[in-house]
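As structure tokens, one chain now follows by itself in the form predicted alone.
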Amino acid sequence: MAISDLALIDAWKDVLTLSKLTAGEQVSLLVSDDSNPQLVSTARIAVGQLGGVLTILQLPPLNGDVALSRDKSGYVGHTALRGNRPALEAMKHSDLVIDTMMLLFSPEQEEILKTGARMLLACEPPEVMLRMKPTLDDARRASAGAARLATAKTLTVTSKAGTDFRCAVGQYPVLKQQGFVDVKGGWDHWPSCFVATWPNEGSCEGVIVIDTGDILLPFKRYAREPIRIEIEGGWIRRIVGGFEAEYLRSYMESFNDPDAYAMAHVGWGLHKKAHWTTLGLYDREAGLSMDARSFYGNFLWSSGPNTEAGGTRDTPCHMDIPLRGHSLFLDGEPMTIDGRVIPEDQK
């Protein structure tokens, strides 16, 4: 359902205010051919009304000839910033970068963040952005979860469907997404609210069962039958099941990259306005499906790159798989039980 420009301008102003945009700050707005035009036009107005000094960088699309999906997360890390020094330098001299193209997992993004620029990714359909507009309460829940995750040594996950997974944590930083970016050199994603981290290298062991109705991204589809993921020494060793498992295996094999099978971030969703059901209600090409990644109480695990955490795996194959009905424990303390968030400070 369409929303008005006025409503989206007001939402931008709220999020940019939470992101501590002040008059006179340098703002780069990064767009490409597939950026949502309403997001771009309303962001321009909102930045101007808040007194930001705006530069718009229009870059060409990339990866269309190698990606198997039109989804922005279907082929990650390789962007039109590679070799484009003028555009890169402009963003490195910005106070805030608004990314509607998706630089995530790219070395250029890390180079920009190291200068102290704040970066906000915004790629979802406008009506999703408005419904899931971040609040200070979202930030409170995410901060509480991130603080607990930062002190943990072990993470274990079980489910009635058969998941029995464990890993050590602490080697890599905690990923907190709250929907706005308010720290120098920080990165965030509107809309989003979840916490995660990358397991210690080689520590992941066990089985993850993707049950009927769980979500496969970037496929943007609900699983129609169980898929059994067998993990040893931090790597996916076997993908077992029927057609769904064959489909997943074939997709990952197409990248011809061993790093595609590495376990990446693991965590849980904390957004109360995100919904498991919305994947079936939107055009699959319209956005990144942040409802699926963020819905309250999910177990979100991923595979592939870890450059975002400072690692070396720069594979373009990145799977995000949010699961329902799982129980996640940190050092034996429950964060979720059967998909219900347990700690009071995360409610």
Ligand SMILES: O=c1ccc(O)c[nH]1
Second form
Amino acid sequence: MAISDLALIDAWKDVLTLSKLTAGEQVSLLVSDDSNPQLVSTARIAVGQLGGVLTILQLPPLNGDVALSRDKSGYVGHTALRGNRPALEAMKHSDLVIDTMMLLFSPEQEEILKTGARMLLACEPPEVMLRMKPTLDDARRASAGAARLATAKTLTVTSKAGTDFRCAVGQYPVLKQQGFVDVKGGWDHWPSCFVATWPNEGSCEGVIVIDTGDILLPFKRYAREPIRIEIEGGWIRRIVGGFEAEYLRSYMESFNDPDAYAMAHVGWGLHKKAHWTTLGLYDREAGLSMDARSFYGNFLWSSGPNTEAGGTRDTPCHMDIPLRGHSLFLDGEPMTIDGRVIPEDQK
Ligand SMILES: O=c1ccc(O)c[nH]1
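Rather than the form predicted alone that you just supplied, could I have the structure of the form predicted in complex with the named molecule?
And the full complex, kicking off with our chain again.
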């Protein structure tokens, strides 16, 4: 449903203010051919009204001929920034980068963040961004989850459908997503609210069962039957089931890249305005489905790249799989039980 430019300009101003944009700061707005025009035009006005010094970087599209879908998260890491020194330097000299193109999982993103620039990814449909506009309350919940995750040594997950998974954590940083970026060198994504980390290398063991109705991204489909993922030593070894399992296997095989099978981030959703149901109501090409990644109490696990965590696996194949009805424990303490968030400070 359409929203007014005025509403979106106001939302940008709120999110940029939460992101501590101050007058005189250098802001780069990264745009590509499939950036949402209303997002771009309203961001320009909001940055201007807050006194930011704006540079717009328009980069050509890439990967269209190698990706198997139009989803920006369906082929990650290799971006039009590779080899483009002027654009990279502009971003490295910025205080804030607004990314409507999707640099996530690229080595260039890490290079930019190391300079202290803050980065905000923004590429969902405008009305979704408005509905899920970040608040300080989202930040409070995400910070509480992240603080608990930062001291954890083990993460275990179970479900009535048969998930029985464990891993050690602590080797990699915590990923806290709250929808705005208020720290130097920080990265965030409007809209989102969840926490995660990458398991210690080689430590993931067990089974994850994707049940009927669970979501597979970037397929943007609800599974119509269970899929059993068998994990040993940090790697997905077998994907067992019927058609759904065959589809997933076949998609992952098409990348012809062993790193696609590495376990990547694991965590739980903390957004109260994100819905499991919206995926069924939207055209599949409309956005990334941050509702699915963020809905309150999900168990979000993923496969493939870990460059975002400072690792070296930069495979373009990245699955994000948010599951319902799971129980997630840190050192035996429940964060979720059957998909319900338990700690008071994350409510
Ligand atoms: O915002 C995001 C989007 C995808 C992902 O894997 C992590 N965070």
